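Below, in structure tokens: the form predicted alone, a single chain.
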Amino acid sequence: MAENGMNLRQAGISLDLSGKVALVTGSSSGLGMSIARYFAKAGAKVAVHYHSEKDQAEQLVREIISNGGVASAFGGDVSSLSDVESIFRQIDQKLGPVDVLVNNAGIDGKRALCGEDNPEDWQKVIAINLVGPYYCSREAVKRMKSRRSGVIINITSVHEFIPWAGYSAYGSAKAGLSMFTKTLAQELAEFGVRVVAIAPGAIKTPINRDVWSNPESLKDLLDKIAMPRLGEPEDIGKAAVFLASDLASYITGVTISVDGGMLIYPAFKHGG
């Protein structure tokens, strides 16, 4: 790590992930890209995963390598079991077995009320956001249990707690991923493997540019957040590095909300 990292180590505090292999699904853009960058800064060998954005994934790999890190890009569909198995085999051969898995790949899907929606769209959101993390975790667990160490971080959302009309598949997937986190943590604790979740709030990424670039919708969004700003992708990247590190060695089976206080319902600040 940089000079600050050395100072932390001298104080007995380590955020050093050197020697660890970290797979971040969906890391060719948005939150996943930030998480991958922070893992690389902490010394991890990073498996940059992409589905369709190969050029962006390879650009991130070049960036990490130019900064003295180790990274490789791996493509595939997380909702396909055969693709996931292939991704893990390739990582085994190129970087080594995965020590840290971040299940970040996901979509919010098309907005539609139940009964007015297309069941295929609903199933696609569930397949990518819930079945995908299951497939990836399944492969990671095979490698982590035998070594009696490892960390799985699932990226959920404040919508594992807060309903979001028109996005029932997204909310259901994220709530399901939360329970998957708890159950997997219970199964794996005796093997030295931790499983945690991060629930981002409103984070400023390209996927929601239409909201934060519009003054009216931005004001409405900020009214829902206790802290007077949107989150940045770096806020999630920093949280992920902490949870993957030994500083979080006694944390498992919980969701850490990184939401600027969205879940404390700031609209009630002045009374009910």
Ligand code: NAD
Second form
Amino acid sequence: MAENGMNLRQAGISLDLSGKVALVTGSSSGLGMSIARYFAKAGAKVAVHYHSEKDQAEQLVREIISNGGVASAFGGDVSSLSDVESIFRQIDQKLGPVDVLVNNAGIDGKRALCGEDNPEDWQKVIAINLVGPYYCSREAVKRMKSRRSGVIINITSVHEFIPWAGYSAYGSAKAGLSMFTKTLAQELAEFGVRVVAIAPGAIKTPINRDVWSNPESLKDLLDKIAMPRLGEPEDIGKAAVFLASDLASYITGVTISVDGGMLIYPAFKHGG
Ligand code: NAD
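For comparison with the form predicted alone, kindly provide the form predicted together with ligand NAD.
Shown next: the complete complex, the earlier chain at its head.
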């Protein structure tokens, strides 16, 4: 096995991100934290971004540094253009221009049917989950295009494909982010910049604690997944490090689903 691993490295096939500066938005918890850890393990200098969980972000930075990596924490609201511009300026000064951007920060919002909801809540989900990635990508593109290199990974959801009653803003934002991914990929391919999306299924993080901490709703959720388990944040970290690396050098403009088979309609296993 070790010999085969050596052969792969000699052939230039590796997940090495040494020297790359990677910004992961919302990496103070959940999927973003796992992605940041995998990037650091692959040798990237990681910009750990947080909104309100400064302590958790600083703890992650300490963990990465104590493991021999390079990381720094940056705070701000991705739905604020001035915050995003300031985050990128600070990263330029501290780590260098961003080579890899992961638009991960997001919320699912309050459950409410259309007409019974509050328009401000709807707009907040769009502002964080769709406008935020646009603001961050805009800053990243300015830095990547001129250097003719870069990768943008947008974290969408299986709800870019599957409607979810009571969460119309969430699904609309994620489907919009999918089209943004494809459009940006088309704009940037000639500049050596790849843009891809990861659509996670049900991954155990704080965002869905109310579902997996309740045995009844957990069973209902498991029935929707072909593989007999919830996803772990590491499942997304592994996919992200692959997509950021040269192993994925010819992949752009697509969504990779990491969902244990949620999109293959597991309920049909028992007859249609
Ligand atoms: P999480 O709640 O642990 O993480 C969300 C992160 O976004 C947090 O770090 C939070 O601080 C940050 N954030 C929220 N509002 C922000 C704002 N205004 N500005 C900047 N940052 C902000 O949840 P998670 O499960 O890790 O979610 C990460 C991403 O994955 C989200 O985009 C989510 O929609 C997506 N996703 C998660 C799942 C899942 O099952 N966990 C499934 C599909 C998609």
